[in-house]
Amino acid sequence: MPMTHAQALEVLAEHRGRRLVITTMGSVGIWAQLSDTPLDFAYMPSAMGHAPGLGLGLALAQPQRGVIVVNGDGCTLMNLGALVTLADNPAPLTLVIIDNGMYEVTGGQPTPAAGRVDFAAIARGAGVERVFRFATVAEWRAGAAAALAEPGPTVIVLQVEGRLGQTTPKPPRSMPEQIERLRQALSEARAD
């Protein structure tokens, strides 16, 4: 049975530690409804596919943090030069990819080769050693806790069922609010 984006946030939830967690696109919505602290960030810009930057850079910054970025397949196809950046700045940073072949929220078009598209391979040829794949949740629930062991640099792909007729979600909080509460929370680590 394939795994719901539901059920891999779910599971991502469980295992976050006290990591700062960025999520994008459809992904959203639904973290909002499994975790509400100072350290979830809701990047929903305008453009798609820089959500890894903004997590390298606060991953490079606060090393003793961590970072985990929840990126959708269609956000990562938009900026694949992302993954060697990544690959070339050992960081506390894992990229989760959400693949589910469809740009979701906008419509439900497929992605560019949806489906023929091996996330994996690209990130290990972009030069990433730790990568991992998860097509059920059985899989997911069972090397989550292994795949999020190391600091990183970590790709998670984690195949899921599209969702037809999704809207944008939104942020449950202003940008700038946002801005502000993670400010305040890397603050306060800093101070500990």
Given for the second form:
Amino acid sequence: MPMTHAQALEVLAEHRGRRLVITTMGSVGIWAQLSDTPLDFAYMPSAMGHAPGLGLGLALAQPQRGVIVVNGDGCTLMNLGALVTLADNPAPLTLVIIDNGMYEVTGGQPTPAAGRVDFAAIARGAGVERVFRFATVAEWRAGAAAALAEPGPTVIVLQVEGRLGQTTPKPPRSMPEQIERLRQALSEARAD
Amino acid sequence: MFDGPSVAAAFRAAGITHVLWVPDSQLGRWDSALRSDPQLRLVRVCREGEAIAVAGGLLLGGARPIVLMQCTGLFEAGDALRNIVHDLRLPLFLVVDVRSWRAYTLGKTTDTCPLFTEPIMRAWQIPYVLFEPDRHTPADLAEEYRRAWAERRAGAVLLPE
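Show the form predicted in complex with its partner chain, please, because up to now only the form predicted alone has appeared in this conversation.
And the full complex, kicking off with our chain again.
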């Protein structure tokens, strides 16, 4: 039974702990239903393909915090070099790649080589040592705790069903509000 | 003189914590000094837009980064620049090496880099200073960084090659 995008993120929400979670594109709307704390950052509007970079910067600046970036397969393809950068700059970062084989929010067009791209193999080839791939929700539920046990760098590929008829989601609040909330939460954590 | 040790010292003096870069032939000469400086963390990335995104995350997390790139990388990095500076409104600071600038001013190159660098900076609405190598120093660079930081705005120094 294929995993749905929502199921994939539900399991992630159960295991994210106190990590900061950055979502992009199709994950933004789903994640907002699961968690809406100051440590949930909907990267929208974004720079195409650059959520892993933003997450790496946060993880380098806040090494005690831990960061999870939830990226799409299309976004990942836009900047595959980011996998090399993650491997070369050890930081408490987990990159979750939601692989549905399509550009969901633009009408479901297939991504290049959809179904043939092996993101886990690419991540390993880029030098990331902790790489996981799950194709069913049962596998993901069974493996999530172990996959998220270490600070990172870690890459987790979740193969999910594509959803047709999606539109670009709206972030739960404006970017200035998100940044203010995030900064406040990070400064409070530093004061703890 | 923009040698590696002087630049590293200027970065330290400006309170810079992280240096992100894709080196070119001029900036690359700073590699050894930047890598060996205990107060600076040199972060190597694969493309210039990525450097800007990482710098954005560092700024959100409370660090003080600087991004070094050649103008060709600036041309590639437009979407990241737009997003980090104008959507997220973060005080990104760049040092951009302008390839072939000196030859361009003498009419001795067909390289189009000098033709487009300043118009691109203006198009993206990034305040910048075009340095004169014989007049400006790394201390001037540090001062430009400090000024932009104090005003919580983006900024850039263009270094002619």
